[in-house]
Every structure is written in structure tokens, then in C-alpha cells.
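In C-alpha cells, the next block holds one chain alone, the form predicted alone.
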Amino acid sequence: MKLSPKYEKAMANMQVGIISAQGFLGDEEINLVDIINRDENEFNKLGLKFDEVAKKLKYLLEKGQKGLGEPITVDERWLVQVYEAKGKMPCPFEDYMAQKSVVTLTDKNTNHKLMYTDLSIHLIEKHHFLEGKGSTFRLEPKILKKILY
């Protein structure tokens, strides 16, 4: 399937070295539109909704920026703890530049983790991207109905 101009740019965007040293597509051997498809129908199966999900990881990381740097507790469920860099990091759509925070989150209860980033929550809210498999901030759809519901 040959993809639209617009997500050929972001998939270009996506690549080792452009924006990031990672790069945002993992292991993934598909295209982008086939990535984001297989997340939308999991997100469907799961019963969650991106904006939701995103309003929650954002919720998370406005708490755990309180802290400054070290953890701290939230909603007496999560502990979170949130790095700030100087800078800023553009969206690989084109449509966004975000602060530089990477948010550790960890669900007391079960010891579950992730990571996110500022970037992370607009990619999932704005283009439901999770990022591929196998890339350093990929959410995987079943962590996160563990952790956040």
C-alpha cells in the first residue's frame, strides 16, 4: 500500500537519527498507517479510547512534575517520577514541539511500568501512534490498561 505524502514525511521523520537517536518505529517491518492500524483495532478490543488514554498519561505527568525530579506518589495508586531537559522535540507529523520530559509511571499495586514522554502524549492523542515495537517508548496498548485502569 503506498502511503499518503503526509505519512510518508512523519515515516521518514520516524527513522534512526532524524529527530531522535532511537527513532520512533522499533523493530517494525511495517509501514506507519499499518502500525497505527493494528494499534487502533487493539485499543478497540482493549476498550480504550486515545483521547482518554491521553488525557490520563498528561493528568500524570502534570502530578509527577510537582516533584521536581524525584518520585512521588499520586492518587495513592501511582508512583511517578518526571526528568525535565532543556529543549524541545518536534512532533515527526510536523504539527507539534514538545517539552523534553520523560515520565517513569508505576502502578503501586501490581509493579507494573512504563515511560513516556511529553512527546508520547500528543502522538497518541493527535495520530493514536504508540511508537513501534522494540522502540524505546513504545506503549503497548495491554501495559497500558493495566497500569492506567
Contents of the next structure:
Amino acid sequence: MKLSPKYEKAMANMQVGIISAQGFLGDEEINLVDIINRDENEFNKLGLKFDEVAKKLKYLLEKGQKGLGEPITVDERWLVQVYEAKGKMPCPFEDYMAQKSVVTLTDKNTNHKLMYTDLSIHLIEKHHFLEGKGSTFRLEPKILKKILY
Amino acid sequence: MEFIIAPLIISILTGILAAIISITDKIVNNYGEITISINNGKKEIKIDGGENLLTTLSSKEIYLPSACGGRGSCGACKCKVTSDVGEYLPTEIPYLTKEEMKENIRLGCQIKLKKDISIEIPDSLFNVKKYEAVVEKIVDVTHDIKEVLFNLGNEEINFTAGMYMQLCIPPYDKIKNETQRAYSISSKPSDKHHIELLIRLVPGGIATTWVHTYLKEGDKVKLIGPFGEFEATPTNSTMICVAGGSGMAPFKSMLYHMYENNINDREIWYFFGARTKKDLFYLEELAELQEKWPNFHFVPALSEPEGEEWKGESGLITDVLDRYLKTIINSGYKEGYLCGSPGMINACNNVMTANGIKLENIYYDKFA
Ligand code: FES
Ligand SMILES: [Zn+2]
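Please show me the structure of the same protein in the form predicted together with the partner chain, now that we have looked at it in the form predicted alone.
Starting with the chain above, the whole complex follows.
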């Protein structure tokens, strides 16, 4: 199936070395819309909602920022560390400028970890995009469910 | 939001188009020889046009700061242009303040050289060189911070304590282009043949991942510098220094430099924040320095000591700082010195100004 111009352009922006050195698609061999559809199905199956997940990740980012760069325990369950750098990064869909922040999140009970950015929150909320499998900041639905809920 | 989105769309489009245009441009257009006049003709460079200002200058060994290697995503390569180079590009606008635009400050990596140009750069940039260094030693000072010592061989470097270097990261794995990142120097200015950096692993970060997983003793690397204006003022006011993690670096350099040069008549308070004991480092060295130097006070603080035996301060570093400024260090003329993330700097600025330290007397690294 041919992609609409919006997705065509976003997918081009997601290649290695365009917006980020590592790109957003990882090792996926299917197109952007198929990636999004597959992950939407997975979210449905797991009973996850994109806006809720985005909200939780944003909440943890904001709480984590209080650690001023050092890890901080949030709600007695998560260990959150936020790394901030100066500069900005555009969304591949060309509708948002993200801060350059990286968050590492550890569930202290299970020691499960995940890693996301300010841009990931926007990509989840606005575009239902979790990045391609094999990408550095790919968010697996199953892991999101385990750590956030 | 519109005002951000519009330039943004153009900015990304221009980014992609730029690549195509620049290739076609090189084939089709020949701008011929152009002159770059620096600081009112103090230095003139004649060179073929067609490339951007940042790259062109570096080919002549004049280095503007850059923390992204010219991708247009760090905003570090600011440079005053005093001749006409056309309107601001959408790729520049997000990084410049209104005041900077009034001053004709531009992003060096975005300015394409098509005709003669006049620029103004700080004289200190003439001291910046590219060094071919060898990694002499790598030490894990914590579970996520490496102390890396580079040997500059016969080359000498002159810098003031507080300045930073740019480390060139070669292509590796899926990363196809060389990139650069800025790190504060932690070694003493008196050691002119070495540079030491403290590099904390940022998960997913290109540069720090390379340092933490690929870099080995004996490797050859390129370093560009020194850059920056962060330094101790030549006054007698009390220095209130705050850092966490690899923010230790410029203070290590400053403290040992001051001690070595008998600049020991001013009071120095150094607040260092970490979460647990395993995130602390240089405790013994700094305690030893404190023994020998009565005006120096080191205050490490743990935000979540987690049942460890810990006799020092506890709490977030900003809370500890606030407590001290209200009780122990509540008189005299004070200056703030900070090294950390934008959020950390913001939070410390708030605590310091609320305790009577003027914003213009608070200094920090602007690249971090
Ligand atoms: S070098 Fe990073 S924006 Fe120009
Ligand atoms: Zn978007």
C-alpha cells in the first residue's frame, strides 16, 4: 500500500542520520503505517491506551526532573533519572520541537527498566508511534504494561 | 503553537533539501574564491566558497564551539556576522534570542558561504586547536562515570580552569558520521600535556555510549578546545559551588589550580549532590584537600541514603544548599558557581537568588 504524503515524509525523516544519528525505525522491514497498526493492535490486546501511557510517562519525567540529574524515587515504586542536554529535536512528523531529555525508569520491585525521551511521549500521544523494533528508544507494549501498571 | 510549527516544517524541509541542494550546488555552482574577514580584518582567510561557515573555518584551523558536529541541533556555533548574509534561516531561529538577532548573531553551521563575509569571534577562539591525543588511562570512578586521561604528546594546551573540550566521536556501529560533544576539563591547567575528562553514561547517548563501551587505553582520538568562559572571578568573595555527577569536572580543575597557586584566601563551599554512596567519588581526595586548606569546605550530600551508614548531609542538594545559605554561610559577599543540567542550574539559581546572591553573580557552563 502506498503511504500518504504525511507518513511518507515522516518515514523519510526517521531514517538514520536525518533527525537523529540512530534513526527511529530500528530493523523494521515493514512501513511506518504498518508498524503503527501492529502496535495499536498490541496496545488493544493488552488493554493499554496511548494517551494514558503518554500521561504516565510525562508524569514520571516531571517527577524525575526533581532529582536534578540524579536518580530519584517516585511514589516509592520507580527510580527515575532524567538526563537533560541543551538543544532541541524536531518530531519526524514536523509538528513539535522536543527537549533533549532522556529518562531511565526502573521498577524497584522487579528491576525491570525502560528508557524514553521527551520526544517519545509526544510520538506516543500524537502519532501512536513507539519507534521500530531494534531502535534505541523502542518502547515494547508488554514492557510498558509491566513497568507502568 | 503555530509560530513554532510553521518554521519547524520549513526547518526540517530545508534540512533535507539542503543536502540535495548542496550536492547539486557543488556540481553546478562555483562560488570561486571568497574572503572571510575576522575581527575587523585582524585575520583574513581566502578560500573557495560553497561550504558552511563552521566547516570552512575549521578547515583553516579556526574552531567555533559545536556540540552536535554541525547538525544544527545544539545551537553552540554562534558567531557574530557583520556583513550581509541574508535573512535568518528557520533552522537558526529556535536557538537565538531576540537580543542575539539584533546583534546579528548567527549559527555558523547554517551560514552558507557564497560571497565575502565579515565576522567577529572572541579572541580566545584563536587559542583553540585540534589535538591528536592518545588515551592514557581510563578509570571507573563510579558505576556510570569514567575518568579519561588523554595524552597530548608533544603538543601543549593552555586553558583556564573551568573550560571545556570537544571530543570527536568517530563513526561506529550504525552511526555513520563523525560527531562532537563537549565535556568540562577536570585536570589542572598546569599539566599542559594532558587533558582529563569525566564522562557519565547517558543511556542511548551516541558519544557517552562510545566512550563507555568502545574507547580503550592506547586509542587515538581527536580533541578540540579549549572553549568556554566559566572560571573563578579574581575577587575575594565567597565561592558557592554546586555540582552533581560529572559536574564535578570543572570544580576539580578549579580547586586544584587554586590550591596549587596559593589562591587560598577566599572561602570556598563546594556542595556535591548524589543519590547514594555508590554515586559519590573523590571523597578521600577532597577530604584531604579540606584538611590542608582551612578555607575550603566540601559538603557531599545524599538524596536517598537507603540504610547505608552515612554521616554527611542528607536531602536534595538544593535543600542542603538552602539550609547552609540560611545558617552557616549567611553573611559576606557571595558568588555562585554551577555545573549541571539546565534543570539543575535553574533550581540552584532559584535557591541562590532567594538567599540574596544576585543572578549576575552566578556563573555556569552554558553548553551543558
Ligand atoms: S554546530 Fe550545533 S547547531 Fe551549529
Ligand atoms: Zn509530532
